[in-house]
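Below sits a lone chain in structure tokens, taken as the form predicted alone.
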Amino acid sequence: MYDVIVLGGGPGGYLAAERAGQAGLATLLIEKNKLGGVCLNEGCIPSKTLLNSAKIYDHARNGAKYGVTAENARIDQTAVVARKNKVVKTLVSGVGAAMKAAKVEVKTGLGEIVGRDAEGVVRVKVGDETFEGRRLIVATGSEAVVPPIPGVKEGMAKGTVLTNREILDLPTIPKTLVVVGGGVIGLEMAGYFQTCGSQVTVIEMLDHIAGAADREMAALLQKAFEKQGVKFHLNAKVTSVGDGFVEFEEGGATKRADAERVLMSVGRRPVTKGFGLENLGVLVERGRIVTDAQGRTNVPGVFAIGDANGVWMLAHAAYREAEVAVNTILGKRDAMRYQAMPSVIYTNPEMGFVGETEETCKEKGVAYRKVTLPMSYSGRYLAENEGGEGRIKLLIDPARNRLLGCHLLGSYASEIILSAGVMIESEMRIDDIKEIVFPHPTVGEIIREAVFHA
């Protein structure tokens, strides 16, 4: 009889167990694949690893505007991912010795929810094991949408058409690459691919890309993207694949783009079915798990976190909300907030949002005043960005004169964004920002600049 069970060993999962463990609680943890889920494995980690090695590269073929020549640059793939394969064993070779460490039981393999016996207690099954908890966390993640598309399942078999999972490992770089989807794990490799030597094209259904990010700033990004050559095309619809092309109709009229590799990247789903999840009669609406703001869901005992609740699919999101699920079985008062959840979207350059932008202020009526800077008005990214266009839009209450959205384009955003984050969080006046003593000098201080410029 365990106190805890947790079904699914991504960053929710683990640390859910972890968490647990160090509560005292007896936690088992189930795991049908390996620890870290499809953030450690086959996502955040390996996608930034590579992402590193191209940065490098960049910096290496144009360093001459630095003072700097490196001569024959050139990018080694199969060492690239030979030092991801690394940076991945070595972090879930860490995350084993967290659990050990916590006295958290991990079991390998498919947990299958049995169902639910009058005192509360569930039944998950492994094998030929059967395993009794009081309480259960859902943690199975999400998994990549693939569209029935014709030629897609073909161009699977084949290894042409390509995941976020496949694409990772690509042994080579290919001469062209069409990315469907300008999402943010699009983005990311149609950066890495580009500054690596392929022709990239990015197919968008909408008529913008970076899904939730602030349009202006998404289209800057875009433009940034089109200086670096990658193209493309937006109210698009993706028709067909066949062999080194991906057929797709734009404004009428059906194209084609020479397609070596394709990428379908147009999105990803909470994974709510194969374990067994309706023995329990969990509510699931839209194919997420319904949850409060304790991550319970409508069965007393059961709770659902990370992107199986889809209310916000990233890892960050899903440590939180472990934390927030663990603390209300233990009795202490915890609620997740979302209004100050950062974003990240790892290209080059880089770009960072939390909060509001303008599109869901106007949605929600909203007012809002807003000020933009060019990233230049940092010394330090100017004296580290030759032609650099970052740029950074904050968002203010004007009744309140509180911050309600920041965004940034530009080098270091998704280290600096956390800063607009408690700003945002704590509910700052921008009196109060103003009094903030930034460290000079550093690309950070293009808050403040920002501040005294609203």
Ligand code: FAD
Second form
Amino acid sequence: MYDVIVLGGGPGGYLAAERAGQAGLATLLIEKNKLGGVCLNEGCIPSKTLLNSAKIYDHARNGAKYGVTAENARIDQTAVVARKNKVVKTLVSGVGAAMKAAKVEVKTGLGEIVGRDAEGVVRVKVGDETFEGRRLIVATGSEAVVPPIPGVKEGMAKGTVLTNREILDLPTIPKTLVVVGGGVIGLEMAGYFQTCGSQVTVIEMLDHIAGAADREMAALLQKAFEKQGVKFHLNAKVTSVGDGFVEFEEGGATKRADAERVLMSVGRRPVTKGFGLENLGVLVERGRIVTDAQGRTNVPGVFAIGDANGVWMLAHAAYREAEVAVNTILGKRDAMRYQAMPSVIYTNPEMGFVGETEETCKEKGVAYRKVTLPMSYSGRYLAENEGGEGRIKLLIDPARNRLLGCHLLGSYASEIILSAGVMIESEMRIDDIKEIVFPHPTVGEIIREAVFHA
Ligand code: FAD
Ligand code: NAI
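Can you swap the form predicted alone for the form predicted together with ligand FAD?
All chains and molecules follow, beginning with the one already shown.
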């Protein structure tokens, strides 16, 4: 009998198991594949490892504007993928060690929920073994959506149509790549392959890229990508995938784009089927497990965290949800707050944002004042980004004089955005932010500049 059974060993599941184990709860973690889940094995970490190589390659090729010339710079995709695999292996084994240290028992195999008895004990089967737990945390993650476009299934069988899983292991750089879906995965991979020499075409069905990002900032990112040679087709619908091309409709016309490879990055869906969730009567709506601010489902003692509840499909959201669920199990007061959830797109230039966008302010009827500044107000940005067109945009609540949203495009955005998140989370007044001392010279000082401009 376990105090807690955790189903799924991704960021949500392994952190929940670790925290539960550290608190002295008898904990079982069941993972059908590799510890670390999508994030470590085929998501966050592999993609960022690849993107770092592209950044180095880009610096090597374009160093002349900084007075540095490197001849014959080239990218060795085999070496890049090998290094990525090494990084992943190190991190995955680190998760295994963390489970041992927290005295978490790990079982490898598909966990299947058998049922829940009158005392609230949940039974989960792995192969022919059955385990019992007083609490169950469902952290089964998400999977890529593959729409039924003619030719996609056949392309996947041939290895020419890929999802995030296969593209991160591609042994060579294709001459042409069509990315279907200009969201986060699509943009990160478009940036990588365009830098490495592919001609990338992004086909997006909406009138903008980058999903929930502030539209004005998304348009700037698109412009930066177009300068690098990426082609975009917005408001476009892919109608079929053929041998070496993708056919799509745009503005009433049928068009074609060359595609040695095609990446399908049209979104991800929570994994809620195929493991007996229905045996518990857990409420699933629009494909997501419904949870409250503590991660509780409608079934007492059953929690759902991470991508499985579909609130925010981000590893750091999964981490925090894991802690909230375990604290709730331990009887500690805790709750999720999502108003300061940072998002980052690790493109070059990077995009980081937190809080409200102009669009969400308008939707909610929230009054806002906006300040935008070029990143070149930061001395460090100017020193390091010859010709860079980075931007900061702050949205401010004029009545309460507080930050509503911060949007960054430019180097270090991924690292700087945290500070804006802290300002929003702690409801700092603009006058309080003015009193913060920022290290100089840093690109982060741009927040201070923008606040004084406000
Ligand atoms: P997952 O990581 O999906 O893990 C779920 C685990 O459960 C899997 O290992 C699966 O094998 C296992 N499982 C499922 N069902 C069962 C079962 N019945 N029995 C046993 N095991 C089971 N997020 C960020 O915050 N930053 C990023 O930079 C970022 N980059 C990404 C890049 C890509 C290409 C992709 C695809 C995603 C990226 N994400 C990123 C999203 C991030 O990977 C997810 O938000 C995160 O992995 C969710 O964690 P999770 O624990 O909920 O689920
Ligand atoms: P996404 O939701 O970010 O983007 C999908 C895009 O595809 C949208 O713009 C959508 O309009 C478009 N689309 C949908 N159907 C289409 C069609 N038939 N034709 C053309 N376009 C279509 O999903 P994505 O990129 O697959 O990523 C999934 C999730 O993974 C993200 O939402 C994010 O939560 C997570 N992720 C996070 C990263 C990060 O934090 N840096 C990196 C990568 C993924």
